[in-house]
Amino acid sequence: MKTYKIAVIPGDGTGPEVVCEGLKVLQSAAQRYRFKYQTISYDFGGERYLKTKEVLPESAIKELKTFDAIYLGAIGHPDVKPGILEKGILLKLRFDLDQYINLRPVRLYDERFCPLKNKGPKDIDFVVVRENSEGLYKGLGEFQKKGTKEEVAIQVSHNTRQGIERCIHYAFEYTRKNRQRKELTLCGKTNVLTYAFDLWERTFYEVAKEYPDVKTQYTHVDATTMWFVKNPEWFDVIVTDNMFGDIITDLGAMIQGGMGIAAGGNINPRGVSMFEPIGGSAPKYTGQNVINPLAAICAMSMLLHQIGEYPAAQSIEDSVMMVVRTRLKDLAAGKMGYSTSEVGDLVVNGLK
């Protein structure tokens, strides 16, 4: 029996609290579904940086490549200037581990928590595949005449055929293997970003020829956000670039019930992938045992699915759905009707 190696980065703020609940669920799932694992914890985050001025040690990337998966709590510390931890930890891990896919399921478990009128679970059930290593997030650009009235800031969206093609291939494969409707939408802005999204669109329809069983369509990003609110049921799987994916997935989180339920994966299909709740470190709730851990628990479900423990992954998601539908008063921190640890216990008790 294989023993999975899982790297754990609890991180900042409420990250350690929600990670604790995710690991509690993992322990129960491993016992029920008969697989073994070991975890090694790393203290990467704000507190380490404030003490040592080191964001990531030189050995970190090499060590993390030896794991089957990475489980992340949250990164972001109020005493650290914005950008230092995010670029030095999150973006560095994504780039250096070649986690070129950001996978964001958007699924509503209970219509009570949806802000959209007359929309239910059957209407909000889609997935966003976001390119995770190129575009504006490459950090390419410059200032000209900085500090003067003639200052110019240039930010470059760097897109390669290879990077786009592998992302689109992943999106088609994911749609074919995991979705019943088998409909894939390219989200872009071809009428304005006439270089980057000309390349995206041409690549999309060329790759589509290899997947005749998958229906395809294109939407502008502004129309996509409108339809998320008006007709979310139109979408099955969406593929898009780094910046647009970052934006539309936050809107997706809101219509599925909020950040407390939204999980994501940074995927390297042939290497080590990293899974996390997307809500951030929420420092004002640190240590109060009131934060919603369900996003972190859903991230654990995604992690298990990625490493091949499919029954355990599905059982966790089913239990989360049951807890949301039958036990919780709200999904917001402090309003659930249960503490952080009690919600974790409810999920454990609901595992089939």
Contents of the next structure:
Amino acid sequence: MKTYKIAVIPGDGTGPEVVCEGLKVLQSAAQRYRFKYQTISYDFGGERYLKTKEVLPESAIKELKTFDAIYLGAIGHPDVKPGILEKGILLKLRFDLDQYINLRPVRLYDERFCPLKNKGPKDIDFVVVRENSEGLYKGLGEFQKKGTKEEVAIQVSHNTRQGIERCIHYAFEYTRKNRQRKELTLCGKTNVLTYAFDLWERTFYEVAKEYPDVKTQYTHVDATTMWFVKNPEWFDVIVTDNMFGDIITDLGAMIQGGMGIAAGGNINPRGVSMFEPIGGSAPKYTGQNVINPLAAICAMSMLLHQIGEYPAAQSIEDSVMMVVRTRLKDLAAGKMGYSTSEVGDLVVNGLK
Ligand code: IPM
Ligand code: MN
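Instead of the form predicted on its own shown above, give the structure for the form predicted together with 3-isopropylmalic acid (IPM), please.
Below, the chain from earlier opens the complete complex, with every other chain and molecule after it.
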């Protein structure tokens, strides 16, 4: 029997607390579903940076490549200037490990936690496939005449045919394999970004020919945000570029009940993938045992799905759903009716 190697980066703020609950659920799931794993923890994050001035040691990327998966808590520290840790750790890992997919399921488990009127779990159940290695995140651009009244700041969206194609391929495969409705929407801005999304659109419809069983459609990104609020049931799987994906998945997180429940995967289908709750480090709740660990637990479920432990992954998701529906008063920090560790225990007890 294989022993999975899982790297754990608890990170900053409430990261360690929620990671602890995810690992608790992992331990119980491994016993029930009879698989073995080993974890190694890394202290990358704000505290380490403040102490050593080192964001991510050179050896880290090489080492992390030897794992089956990475489990991340949160990155972001109030005493560190915004951008340093995000770029130096989170984005660096995504880029250097070529995690070119950012997978964000948007699923509402209980009507009570949806801010939209008259929408329930059957209406909000879609997945965003965000390109995770290119676009505006590539960091191309420059200042001209910096500091003068004539200053210009240029920030370029860099899109390659190969980068788009591999992302779109993944989206079609994902839709075919995991979704009943089998509908894939390209979200772009073909009416204004006539280079980038022209390439995206051409690539989308070319790749679509290989997937006659998947229904396709296109929406502009601005309209997409409107439909997320008005008719979220229209969506099954959405594929989009890095920047639009970043924006629409925060809106997605809100309609599924908030940051307490939203998880994401940074996926390299042929390499090492990294799973994280997407809510951030929430410094003001740190150390109080009040933060919602369900997003981190859902991230663990996604991790197990990625490494092929499907029944364990499903069982965790089912238990989370049960806990949300039958136990929690609210999904927000401090309002759940239970502490962080109690919510972790509830999920453990709910595993089938
Ligand atoms: C996310 C985050 C990151 C991003 C930040 C922290 C760099 O917002 O994972 O969505 O913009 O991708
Ligand atoms: Mn984001």
